[in-house]
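Heads up, the chain below is alone and in the form predicted alone; it's given as C-alpha cells.
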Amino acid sequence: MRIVLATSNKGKVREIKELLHDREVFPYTDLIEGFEIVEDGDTFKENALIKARAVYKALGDTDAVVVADDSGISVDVLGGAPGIYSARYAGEGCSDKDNIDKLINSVKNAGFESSPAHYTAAIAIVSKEGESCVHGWMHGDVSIFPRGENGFGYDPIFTPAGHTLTLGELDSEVKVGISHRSKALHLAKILIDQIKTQRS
C-alpha cells in the first residue's frame, strides 16, 4: 500500500518517514508535478483535509493513501498566534530564521520574554475508504533567546514541559518521543493499518 504524503517540506518528509519506517512512503512530489494548494480553512484540521484531497485528486490513483500534515504553534501571551499561520508569520515565502525573528519580537513587543505556548499537529487521512483526522499536542513554552540548530521551524525558541533544552538542543529520538507530530502519526498508523486491513 502506497502512502503519499502532501508536502515538499524536507523536514515534514524526513520526521514522517522516520515515524512511518516500516511504510512505502513518498512525497507527491516524487510522483506528479508540485502545485500551490490553497490552504484557506480556518482550523489545522481543515487546512490538512484540503492539503490531503487536493493531493489525493491530483495524483489519479484510487488506491493511494494520501497523509497531510497542517501544524503550527500557538503563543499564549500573542492569544494564541500564529496558529494556523505558522508557516508563514513572517509573510509568503518566508523563512524559517524570518518566522522566529518576528515572533520573537512579537513576545517581546508584548513585554515578556517567555511565555507558554503549544504545538498543535492535525493529521487528515484521504483514500478511496474516506476521509479521516487526528490530532496531536505538545505543550512547554517559548522564548526570545534561541538556542540549538537541530530541527526545523520554531524548534529553537521552544522547550517542551519537562525538559530544560530546546527542540533545537534534542536528540531526534527524544523528540520523536514527545512532538505533537508523532502523537498524531501514532494515531493515524493505527487508522492506516485498518485501511490495510479493509484491502487484504
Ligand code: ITT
Second form
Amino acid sequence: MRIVLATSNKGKVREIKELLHDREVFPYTDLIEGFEIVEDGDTFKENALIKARAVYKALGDTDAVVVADDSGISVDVLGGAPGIYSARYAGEGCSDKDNIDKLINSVKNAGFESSPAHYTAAIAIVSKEGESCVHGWMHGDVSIFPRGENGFGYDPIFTPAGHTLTLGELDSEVKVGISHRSKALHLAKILIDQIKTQRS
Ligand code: ITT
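In place of the form predicted alone, output the structure of the form predicted together with the ligand.
Complete assembly follows, chain above in first position.
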C-alpha cells in the first residue's frame, strides 16, 4: 500500500520516513510536480485535511493513502502565537532562521528570556476509505538563546520538558521518542493499518 506524504518540508519528510520506516512512503513531489496549496483553515486539523485532500485529488491515484502534517509552535507569553502561522511567522517565503529571529524578538519585546511553549502536529489521512485526523503535542520551553543545529524549524530554541538540551542539540532519536509528530504518527499508523486490513 503506497503512502504519499503531502508535504514539501524536508525536515518533516525525514522524520515521517524514519517513523514509518517499515512501509512504502513517498513525498508527493517524487510522483507529481509540487504545487502551492493554500492553507486557509483556522486550525491545524483543517489545514492538514486541506493539504491531504489537495494531494489526493492531484495524484489521481484512488488507491493512494495520503498523509499530511500541519504543525507549529505555540508560545505562552505570545498568547499562543505563532501557532498555525509558524511556517510563515516572519513572512511568506522566510527561512527557519528568519522565523527564529522573529520569535526571539517577540519574546524579548514581551519582556522575557524564555517562555513555556508547545508544539502541535495534526496528521490527516485521506484515502478512498475516507478522511481522518489525529493530533500529538510536545511541551517545553522556548529561550531567546538558540543552541544546536539538529532538527529543523524552531528546534534550536526549544527545550522539551524534562531535558536541559534544545532539540537542536539532542540526537534525532531523542526527538523521535518524544515529539508531537511521533505521537500523532503513532495514532496515524493504527488508522493506516485499519485501511490495510480493510483492503486485504
Ligand atoms: P508543508 O505545508 O509542505 O507540510 P510547512 O513547513 O509549510 O510544510 P506547516 O504549514 O505545517 O508546514 O508549518 C510547520 C512549521 O512549524 C514548520 O515550518 C516549522 O517552522 C514549525 N514546526 C513544526 N514542527 C516542527 C518541529 O518538529 N521542529 C521545529 N519546527 C517545527
